[in-house]
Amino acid sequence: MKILCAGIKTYDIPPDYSGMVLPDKPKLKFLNKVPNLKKAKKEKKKLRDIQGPAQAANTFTAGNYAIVAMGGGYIHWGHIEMIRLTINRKMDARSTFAKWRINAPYKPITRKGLGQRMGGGKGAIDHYVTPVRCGRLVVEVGGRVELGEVEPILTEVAKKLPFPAKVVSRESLAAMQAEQEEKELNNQNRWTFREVARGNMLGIRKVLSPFDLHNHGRFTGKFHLPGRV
């Protein structure tokens, strides 16, 4: 004798988009390749522009999903065009919008011609880049969509960037920040980098820079060390 019974399936409640209002221009706008300046000025390298954590554009504004930089680097205009064309072509503008969280290229990069001898001063301006620090949002996506719909598009873009990046949502970004705070509060190791540097153990202050003391050893140049507390 066989007894057949139907199981009850429970599904997640779909999100409510009743209060979502799309902007008039939902697609990413074109960013200029060269800044509009009366006179272009050369600059030093200023590697501090890509070192350490981001102090701006590190939280969400209007969207629900974004690409966050996990290390520092420079974005060229070619990368910006790749992001704009990939997202604008593959997203549905009737239900999705995208927003830039970085500025147009503004930092000049100089280069000398091929075969020139050493000396002769600083070279001419070759192109412009946008510096990005660890933790900065590159592009933000929102609208009446879920993460599964836009994650393949954003992942394709994140793989082509010149620094490590990942796709996050509001919840996952908040979880990452909460996990870092939890590591600092419940750290069982008494001898953290901060305590070792503060106590000048084994004369370590001789080899530490002000950058290391300020960020407590969590960054090595443009690279982020997530395991260090």
Given for the second form:
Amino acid sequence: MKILCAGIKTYDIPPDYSGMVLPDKPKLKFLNKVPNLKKAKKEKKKLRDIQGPAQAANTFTAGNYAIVAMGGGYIHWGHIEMIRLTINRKMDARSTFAKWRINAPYKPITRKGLGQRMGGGKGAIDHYVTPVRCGRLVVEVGGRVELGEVEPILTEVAKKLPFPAKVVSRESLAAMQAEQEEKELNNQNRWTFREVARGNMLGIRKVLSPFDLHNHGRFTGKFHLPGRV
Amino acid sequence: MAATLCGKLLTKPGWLPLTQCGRVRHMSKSVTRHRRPMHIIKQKLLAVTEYIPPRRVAAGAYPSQDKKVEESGLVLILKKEVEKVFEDCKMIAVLQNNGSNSEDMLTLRHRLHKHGLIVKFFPNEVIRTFLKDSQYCNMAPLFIGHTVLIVSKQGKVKEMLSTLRGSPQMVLLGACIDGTLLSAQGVQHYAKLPSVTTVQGELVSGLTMLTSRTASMLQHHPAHLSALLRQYVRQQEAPAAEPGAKAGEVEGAVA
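Coords for the form predicted together with the partner chain, given the form predicted on its own:
Next comes the full complex, and the chain you just saw is listed first.
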């Protein structure tokens, strides 16, 4: 027996992009490989600049989707070019725009020349990098698009970055933050890192760094320890 | 170098000397490729302070009901056995087994067996699944840890308590006797009560005494009865000046 059935399919209402205005130049800008300085100065390593959570550019501005760093690291000019070329090539410039959330490489990295004997002072500046902390947005994408359209492009890029990174939307980032807050609020463990470290229980601060007082054991150096509160 | 650094840092007010001395850099720490080895005490701290999610189910006797596990054959058989025990037995006592060895258990079983009491072991999970749907659901909080059931078809509470006095490893948690859930204290009170037949006998004797006394009074000589009645009439006619004394007189007469 053949059963025929007829029905009406109700589609989801598409999102309303009526108020969306695309910028004049929707594509990613070219970023300089070397900053335009009068006199380039050698700097110390300053590993602090990739340690701990990001204080800047950790929220959305114009776009709706972004690549967020889940750990600290240095982005080279090559990475920046890779991101720029991939996104600019694959995104639809008529409906989408992309925006940098990182600065052009500004931190000098020095190297000694090949075959040089040790000593003789600090080497010459070799290249420049951009330090990125955990939680910083790298690029933002927005416009008249949904996440499904830009996600493959952004994941492809996120895989190639020198730190763990993932694609988030405004909602998923807010959900991540809300989940973290909720975890902190409803933690059933009475012993929290915060209290133990602050109270210096059993002289524990002997083995803790001052950063642990702020980060509550959620970071070790540039690495983010997920699942900790 | 370290000493000079320490000296510099120690002079700063408000800085913890111990912490800062521990933080003096003795070697290069510029490796960022891998995680630097963590101090063992910090590792322990991280392990102690791990996030513990809140339990979904409100604190109760039952484990979480989220997962549906297929019951094995053994569990089904045990479940049937539990059902049978709860159906047949008049007394079901729940005891906590505090590490009694097999010898103790054997002697206990032997002693209990003399009175027709049987020791039963069931997994708590099985019992809980049975209790959840049954009328005995309030017994569920008793089944935590090592629990042992002592069952009997006749409620031999007194014998059970006297036997248990000899084995301190077994702690009575509660019992279900004649469909009534009793605490350990309640069981002891219950054991002190006389048996049902004695109470019934007392009641019957109390009831029969009244009738027997009436019958014996009727069997007295009619002259005695008529004298009593005459006395009663006289009391009624006389002014009620001294009712107490009269009543006492009448009662004395009746006795």
